[in-house]
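Only one chain is shown below, in structure tokens, and it's the form predicted on its own.
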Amino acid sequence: MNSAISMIREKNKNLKPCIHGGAVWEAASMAGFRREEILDFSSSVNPLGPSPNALEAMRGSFGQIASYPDSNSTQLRKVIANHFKGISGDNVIVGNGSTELIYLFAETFMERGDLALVPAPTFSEYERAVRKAEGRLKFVKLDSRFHVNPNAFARALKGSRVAFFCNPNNPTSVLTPAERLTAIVERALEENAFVFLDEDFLEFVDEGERFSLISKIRLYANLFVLRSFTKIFGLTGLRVGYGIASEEIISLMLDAKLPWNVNCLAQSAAVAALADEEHLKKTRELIRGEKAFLTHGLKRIKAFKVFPADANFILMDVRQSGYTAAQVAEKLLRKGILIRDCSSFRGLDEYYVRVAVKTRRENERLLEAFEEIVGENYGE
């Protein structure tokens, strides 16, 4: 019999996982620790987790996992279109977490060879999405700032299937203005091209929802944007992101997905996690203070160069402490630590690290354990 290699489709031969924050089971495992003895910084969610309605809705829906879930997740969909003005249900599509709909979009609208716009650094699964739905990559540098130039990612779009943007963007905490956006989704139908815009992030923003586009769908049909329950809702391990855009790209989706992709219990927690408005007014009140304490605390730190952020997470260059990321992070590992070393995000070098906004003790862990790692290089 021929090796399983050898019987791989071809498009599949090179493909290799992404690396991602949150790897504490593994984490963990490599350095002697019990999974709840790990502080996660690598992980940009929610620090005071999920809402405790949220939990309660899920133990309610205990019974029903004897039954299939609603394929469709028509109730939350409906929950989801309410949330937001001028949409309907029609206009969302609920996946398994937002990864799954990276993919889902990318195989449901991109052929063989089609050319897909990517700015770098960016998050990783765009470009895997792509190249296992066997499509080409163009990659659009970003400034040194992390800014993206509109009139290169503009022209950059000639001849482009699809264009991935994620606002603010991971790894940078960089948050681009609904003007430059729009210009970009205008530019790209004129092109025939479809812009999948991820806003996963942009809850953490103050009035963040200003900057966002959902309230464009109707105006631009090329245009799809994606949520997530994962990160200001703390769902993280139920796996619950959502899309919004025109009925006739949903509909394509939908058509297009695996059936029962949202179990009963992640559907009926997303549902009371949506209408709690109360925690989520929490959750802001403490990223806003606790972004501004973290961030005073590691500009202190002379070896770290620390990026304006507007999501709830820093990156920072770490080079003149003498230490690559990775040396930075296994540091912080033996003492417990969690953080992300972002050398595997094209775009960035070895020397780059981002680290989450959590609650007060938490973050004055965190520069504690960097001021032991950094010695002589913290002060005024």
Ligand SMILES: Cc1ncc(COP(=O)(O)O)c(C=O)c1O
The other form holds:
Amino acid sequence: MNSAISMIREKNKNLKPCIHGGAVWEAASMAGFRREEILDFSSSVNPLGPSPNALEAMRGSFGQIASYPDSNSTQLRKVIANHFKGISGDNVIVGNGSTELIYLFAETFMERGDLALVPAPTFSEYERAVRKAEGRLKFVKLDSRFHVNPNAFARALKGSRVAFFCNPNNPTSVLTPAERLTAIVERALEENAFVFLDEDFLEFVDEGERFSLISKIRLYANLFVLRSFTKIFGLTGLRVGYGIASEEIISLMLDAKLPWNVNCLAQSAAVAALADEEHLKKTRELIRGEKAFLTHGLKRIKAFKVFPADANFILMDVRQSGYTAAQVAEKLLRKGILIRDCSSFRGLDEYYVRVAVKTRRENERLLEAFEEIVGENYGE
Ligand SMILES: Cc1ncc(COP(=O)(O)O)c(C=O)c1O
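Mind pulling up the form predicted in complex with this ligand next to the form predicted on its own we just looked at?
Full complex below, order starting with the chain above.
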């Protein structure tokens, strides 16, 4: 037989996994720590973890493990629809993490050679999903404060099949106002293009639902809104996310997806997580206070340029410290702290880092560690 490499499909030849935060296993083994000893600021998830009710519901579903899960996550889709009002379960699709739905969307709606518009910098899986679907990419650079120029974006929409947009954006933590997004969706409609709007971090934004376009899916047949149970709900390792769109889009995606894509434990936990409003309230209060605390502490480190954060993570430019992001990350890892070196993001250079907002004790540890490191070089 010929070597496998000589038989790989052309489109997969240069495909590599994206780099992400949260790689605690690798970090621990690299730095000689146990996994539990790593303080992870690199993945921006609920620092309180999941709702205890979600864990209880999951344990209550252990008896279902011997059967296949509901392939279409019917109950969870209904519960999600009730949560948002004005939509039905037929407007909802559930995925193995929201990542699955990014790939499924591209695979369902993009022909080879179709053009996808992607801002830079943003979450890297959109680009990879387009490449896997054999689409072409056009990148729209965000401005120096990482805001989108709506006119430039609208112009770039010409000839596109789909525009990806993340609100608030990862890694910049910038929220785009709903009116600006609506204008983009309307322009895309004229161009016969979809808008794939990733709202995975919107629940961390104060009064976030005011900024959501979920209520607009009946108005715009080209709109797909992405959400996740990974971030504020903290069901990160269970892998469950969802998308909301017209019945037509959802039904086409349901037909194209893999069977049994979301396991039974994840489905039960997600139903219970959505109902636990107390846990969400507690989380939002914590994030609000701790974001202010951490931002204030970081801003006192003169060598860092701290960008305003709308979500539960903060982007910083560390070039004045005399270190690259990789060097800062490496020094922190030696102290058992993992942060996101953002140099892999298209549109950022090697001087940006991203940190999540965590609990007071954890945030204090991060600030102390930063001060020690920067002090070494900057004389603070
Ligand atoms: C903006 C954004 N969208 C989607 C995802 C995928 O999340 P998940 O597949 O865990 O739902 C991530 C993960 O980091 C993300 O940052």
